[in-house]
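Single chain ahead, by itself, as structure tokens, in the form predicted on its own.
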Amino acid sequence: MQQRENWGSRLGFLLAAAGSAVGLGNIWRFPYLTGENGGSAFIVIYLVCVFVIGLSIMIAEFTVGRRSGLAAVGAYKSYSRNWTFVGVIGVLSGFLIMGFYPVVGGWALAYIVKSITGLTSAPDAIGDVFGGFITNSFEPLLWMIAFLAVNVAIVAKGIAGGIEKASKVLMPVLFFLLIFIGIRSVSLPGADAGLSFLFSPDWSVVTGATVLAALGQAFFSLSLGMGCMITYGSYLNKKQNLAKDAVIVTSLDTLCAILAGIAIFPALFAFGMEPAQGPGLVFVVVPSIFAAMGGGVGVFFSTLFFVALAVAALTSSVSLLEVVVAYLIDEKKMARKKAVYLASAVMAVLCVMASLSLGVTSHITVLGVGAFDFFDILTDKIFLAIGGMFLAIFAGWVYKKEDLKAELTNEGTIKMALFEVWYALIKYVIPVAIAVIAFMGVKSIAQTGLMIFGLAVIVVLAIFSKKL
């Protein structure tokens, strides 16, 4: 039997976990949704969905994947057959968001060369480049395969030899790009409206949507309900405290995610552009605030951003792939590089799909959306959250409360204060606050269709799941 492979050490566990949860949700989603969904009252929202729901659910998940040393869908299949179907919805979901992450990911790659080779020179123009590019047949491709073979180099040297050596490279890297953009940002004349943007709460412009986007958000970018921190959980050992290690990551991804508005919002606000940009935010308008400072501090700056967000997007998409190979492993039995090879072969597949349907395949949809859209809406409004919630309930209703707070405990070897606490919401609160969140969601959510359909996946999955 295959001896199962572990982290070699908790620095790099925490950078490799922190990794997985800070990406393209921080840097890419967090500021589009928060001016979307007006600035500070979003992020208040958000905060509280991290910290109360989010870091709840990845203390359950590193708990569920540690006990039982298996990755997704054999944590759950070695406690109740019954509910395989959890672990396969988390796997399917990162599998499907491998269908377009590193299509973003490519982008920001790109984005590093066209900042050094005159991005910002034409500030008129870059939108149109933007609009361009993505809508081109050939040059995104390009640039996706080489964000994708970047995974498939790390995740094939195994966890401790790939996963976590390029964490302790890739993450202090990160923070630091973002810390230094952020102080550049703040000190332009006039950055003090995009503070307050960020800081003084609207809260008249709250909807349904805007909890349901701050949940959405929430899971996305903390990895949950996905599959990721259930597998890294798998490769940990018995003497870490879970729930201090999940204070740690959840704490980490939120710095990160409000470095990257302090990062962009003074500087927008500085230069008089409008904060609801939707996704074009940071390709579009980023672009052009680095391009207002001018001359070779515009490409230094603008060169330095898009480093840092394709860094955070490798993070992440490591952990997405990891998730998908630890299952061909954990499952399927295969070695760990036929896995990669076969996973990423599928996902660049999907990835081919979800970028030419911004451009030459625009035409033909799902439900009413691209392939890019589909797969963004099936994970980020349906799978992740869902998945979460059906977490929730399993750990606890199914999982014994005794073997819980056995693992969370290290069979008693530390305490955790607060246990009772979160027993309770995990069992009573989040399961519900979840059903609320999203049925409040859908409700103002124009794709009915697409609900329905994911919907009547899981349904399916919970019918044959078993059969895995």
Second form
Amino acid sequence: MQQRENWGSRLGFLLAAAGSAVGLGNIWRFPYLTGENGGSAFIVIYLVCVFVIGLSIMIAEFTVGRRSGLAAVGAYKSYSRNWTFVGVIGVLSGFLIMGFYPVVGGWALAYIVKSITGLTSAPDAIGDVFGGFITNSFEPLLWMIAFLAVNVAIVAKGIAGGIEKASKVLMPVLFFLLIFIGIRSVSLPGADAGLSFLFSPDWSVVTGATVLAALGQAFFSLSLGMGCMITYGSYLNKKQNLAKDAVIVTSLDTLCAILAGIAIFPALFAFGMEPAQGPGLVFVVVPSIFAAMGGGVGVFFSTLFFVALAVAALTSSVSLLEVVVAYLIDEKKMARKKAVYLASAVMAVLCVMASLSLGVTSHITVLGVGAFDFFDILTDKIFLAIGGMFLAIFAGWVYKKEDLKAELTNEGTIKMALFEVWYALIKYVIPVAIAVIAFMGVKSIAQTGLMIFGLAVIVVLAIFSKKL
Ligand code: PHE
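Now that we've seen the form predicted on its own, could you pull up the form predicted in complex with ligand PHE?
Now the full complex is given, and it begins with the chain already shown.
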């Protein structure tokens, strides 16, 4: 048998896992969700979801992945065939997220060029430029294809040579840029309103939908609930401390989200803009910050920011692509290159649908939403959270406790102080918490039809995926 690929080093793995976690979720999505959900209270709920639910699930994903040495589907299937469907939901989520993620990644690429060729004018005009750009039927598609092509090139090179190498260089760059922009934003006159929006909670705006949005965002941002961290864990060597690594990745991801918030909201309030402006938020606010700096300096930093955003998106999207590719390699015995081409071709088709749904085909909706929102809401609000719930049930009730303990303590050679606490969370608290949040959320959310559709898909997969 061929030996399984492995990460080249501990740092390499950490940066790749953090690279998967830190992405559009932190810099594009987290700020606009915070803006739409009333600011600080959303952030507090998000943090609870991240550190109570997300962190425990990440530990469980690393554990299950490394123990089995197999990617999402195989990790479940090799332990119990009845649970194959959870892995299948993961692979399906990988396809669906990659049905819109490269579209936004393409926007970031386009904005690198647009920053240089002159985007930095009055804030109103910057908003119009964004609206005009994403509703265009042709230009965003070219950028999306360019973004996807880079993914293909990296993932085709495999684990240590491709994904790990790219992450090692690009992640640190991103981190320092965020700090820099944050400092710039906070020092603008009138920035205080933004800081109090971020840090003094107003609980009256919280509903079931807010909590579901925070939970979904926690899963999305930490790359959980779809087998991505199972897959990355499967390439890990037996010496690494899984619980500690999960703490590092979770903390880094959260830090980057908060930094993105600090980079955006003070500036937004300083310019008197509207926080609840949806997916265009970073593409409008950040160029405005730099426009206010004016001249060559503004152009320089705006360009650099979008380079970093594209990079953050890239280190995440390669992990999404890898989930699907690893499935095809492990389960369908496909060669790596062939798997990469096949998966990305399907993703490209989905992305074309998503991109056009913001413009020419915006009148075509299924269950009340266009393709972009369909892929986004279905994964983020249902598949990831429910996938995480099943993972917790699988680890807590199907997996043998001794197996989990052996894996987490590297066969007894290291200690995991809070093992029992983690185990109780995974076994009892988390499945119940997710079920309750999902139920409350479904009740108070606008897209009930879509939610029910998503749950039906899961039931169908649970029934039929044993044959896969
Ligand atoms: N965590 C990534 C981000 O925040 C997105 C992602 C989700 C990546 C699920 C892999 C798996 O952008």
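Positions refer to the first chain, counted from 1. Nothing here was measured: the structure is a model prediction, and the numbers come from that model. We call the rigid core whatever largest set of C-alpha positions still superposes within 1.5 Å between the two forms.
On a rigid core superposition, would G74 pass a 2 Å threshold for CA movement between the two forms?
G74 C-alpha, core-superposed: shift of less than 2 Å.
Would you say whether V349 is displaced between the two forms, judging by a C-alpha shift of 2 Å or more on the superposed rigid core?
Where the cores coincide, V349 shows only a C-alpha shift between the two forms that is less than 2 Å.
Relative to the superposed rigid core, does V297 relocate between the two forms - that is, does its Cα move 2 Å or more?
Yes: V297 shifts by at least 2 Å between the two forms.
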